[in-house]
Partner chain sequence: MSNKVLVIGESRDGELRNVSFEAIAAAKKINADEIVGVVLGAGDLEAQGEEMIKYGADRVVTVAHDNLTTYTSEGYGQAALAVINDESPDGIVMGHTSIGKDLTPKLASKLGSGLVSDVVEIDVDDDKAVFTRPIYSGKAFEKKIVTDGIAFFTIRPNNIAALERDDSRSGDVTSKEVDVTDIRTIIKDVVRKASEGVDLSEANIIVAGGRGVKSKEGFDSLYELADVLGAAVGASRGACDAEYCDYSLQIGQTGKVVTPDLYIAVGISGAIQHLAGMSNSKVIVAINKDSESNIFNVADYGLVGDLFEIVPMLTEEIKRLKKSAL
Amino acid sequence: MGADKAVLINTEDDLEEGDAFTTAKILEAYFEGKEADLILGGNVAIDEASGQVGPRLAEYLGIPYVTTITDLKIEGENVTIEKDVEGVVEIVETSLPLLVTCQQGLNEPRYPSLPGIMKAKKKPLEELEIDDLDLDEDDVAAKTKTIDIFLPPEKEAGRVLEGDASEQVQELVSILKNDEKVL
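Chain structure, single chain, in the form predicted on its own:
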């Protein structure tokens, strides 16, 4: 959809597990020596959903970053960004180089035509491993460990309190005191 080339950094053979630190360090090594004006990243990944990779990468590269953006305008070196903060639009002004993490709705993608798809097949795909980035496994070893993954307990059905308001209050206090033990 408009890219000039793609890069795939394969870690399967070198790393058993990774985390946000791992991903950010690998990307830092990839961007080392390259001059990027704008790095667009996703807001969160579906694996950990921590939202840490973009900010970590920007810190490692020493460039400013803005997360969860919904609009982006670039005029020369100046950048105006809109981001949704709990239902309110916040406007941020900064300059390039810059890393942003993008919210859904930032743009409406243009889907490629059949000739565009055929041209995309001829675009270069660079495949790298962490050795190609002069990294060792120890340099990018995960800093976090998942101990357990589980679903929350099923919610019990609600209870309807009967009687007038004072009877309902008495029953509610009794439930909170005796059943739930919060009073």
Given for the second form:
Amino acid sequence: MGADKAVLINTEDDLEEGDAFTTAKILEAYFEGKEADLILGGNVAIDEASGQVGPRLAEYLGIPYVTTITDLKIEGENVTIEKDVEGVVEIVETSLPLLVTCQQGLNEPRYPSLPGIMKAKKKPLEELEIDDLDLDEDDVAAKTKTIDIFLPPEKEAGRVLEGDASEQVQELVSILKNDEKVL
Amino acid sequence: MSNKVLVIGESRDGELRNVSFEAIAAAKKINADEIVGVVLGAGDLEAQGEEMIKYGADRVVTVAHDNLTTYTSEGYGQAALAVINDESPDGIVMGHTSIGKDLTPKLASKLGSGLVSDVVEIDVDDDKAVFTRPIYSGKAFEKKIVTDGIAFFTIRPNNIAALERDDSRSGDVTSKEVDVTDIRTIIKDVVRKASEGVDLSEANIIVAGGRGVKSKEGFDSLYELADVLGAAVGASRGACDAEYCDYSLQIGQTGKVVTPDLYIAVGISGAIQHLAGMSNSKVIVAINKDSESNIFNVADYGLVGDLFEIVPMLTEEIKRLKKSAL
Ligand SMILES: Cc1cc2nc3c(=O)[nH]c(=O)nc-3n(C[C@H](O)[C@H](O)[C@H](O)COP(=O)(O)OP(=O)(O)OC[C@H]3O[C@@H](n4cnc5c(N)ncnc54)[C@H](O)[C@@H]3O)c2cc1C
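Form predicted together with its partner chain, following the form predicted on its own:
The complete assembly is shown below, putting the previous chain first.
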């Protein structure tokens, strides 16, 4: 899709459980000394959905961060950002180095092209383990623990209301008012 | 063992958001024996402090500074940390809002503490707070504890009921001076995109439209329905992509996560990414012309039919109901 180099930090053999702290600490160790001008991350993961890694990493690296951005313009050291804040767009001015987390709408990801796929085969993919980052398990031990995972109770099948539109509407309003008491 | 819990309030247009009061209730749930409210902002914050006390805080610390007029992680971070360092709390609670999501990981990093985000339920087991939170877009839940650091968590709005407001409560509201400096991110401008009205993430009732609504004008009838219900209007990504409405209304995996008492999905097919944002709503009503539509699998009540016929009828019926209640 366009990256010149990729790095895989493989924690499979070393870590049993991790949390946002673990991930951010490992990334910190990787970025240390690299002096990245701009770090782009996702705003929230689909699985755990904590949204902590970006801000934590920026904090460890001592650089400012802006989360959930929908536009990014860089001129020299100066950065102008549009940030999505619950129905409001904030125009943020800041400077590099910087970490941002991306919100839907920032860009349309391009599709990998065939020549792109061919070229990607020649691009370097570095593989590291936490040893290579001078970290050991204790340095990145999770600060939270999951003690249970469960499925929500199966929802009772809903009711499809009968009759023509006006009968359905009348029944619905009566249910919402008298049974559910939400009106 | 004493258990002091800090509740970091959040205000909008000079008034505390309801989730801040819910956060006070959450502090109670982890058996706080002292709840200290924190109000950060500019100007006179006394009234907001008093409000936190009426809702259950024992005392409140305010930090006012011009650099706290609009939220920045750096400004609020400095102010909040100054209070946290003074108080050495055993726990911290904040709403899982834009600001809460942005600020709490920074504070947790500074404090070297674990943090559990987006909590919807709280239990206490053997003196340890156990937090329940949705994972995999609400398809499953996990119970989490903090193993290193303080009981630091954010709560999803509309899930933990605020305590009853009690006018007879009193407590100290003290202000603390913090020199908030060296801000590297500056908010130049704030552009309001969503129409004024009820805040989506805290709304009790949401009327949401999808691609089935077919046009910007089609959304007008949703606004009329929302109006009579005192509801907020939301949308699927399908409707946002088609430019029937602004992205700020989007509900779902990449939009807002909402938990209203009543969610009315109009012309929305119920894609998994949409369900991620609303499936925990208390009562779900679906209006869709396709009886096979997936939205009916999560709906408590389904109306199969043409939304252009049903929505105006529903608006009229509710108007009639509200009138007769007068
Ligand atoms: C990574 C990713 C993230 C995503 N995030 C989100 C997200 O956050 N939120 C989100 O909503 N989606 C999200 N999506 C998109 C999602 O997959 C669906 O495409 C989208 O939700 C569909 O929107 P819709 O239900 O409005 O449209 P459609 O699927 O087109 O459904 C329209 C519905 O309207 C009904 N209809 C049509 N005309 C009428 C009528 N006259 N009367 C009654 N009913 C009628 C139809 O029967 C149909 O069920 C995401 C997708 C991806 C890949």
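Please read these numbers as outputs of a predicted model, since none were measured by experiment. Numbering follows the first chain given and starts at 1. Here the rigid core means the biggest group of C-alpha atoms that line up within 1.5 Å when the two forms are laid on top of each other.
Answer yes if the CA of residue 11 moves 2 Å or more between the two forms after aligning the rigid core, and no otherwise.
For residue 11, whose C-alpha is compared between the two forms after core superposition, the shift is less than 2 Å.
Is it true that residue 154 shifts between the two forms by 2 Å or more at the Cα, once the core is aligned?
Comparing forms between the two forms, the residue 154 CA shifts at least 2 Å.
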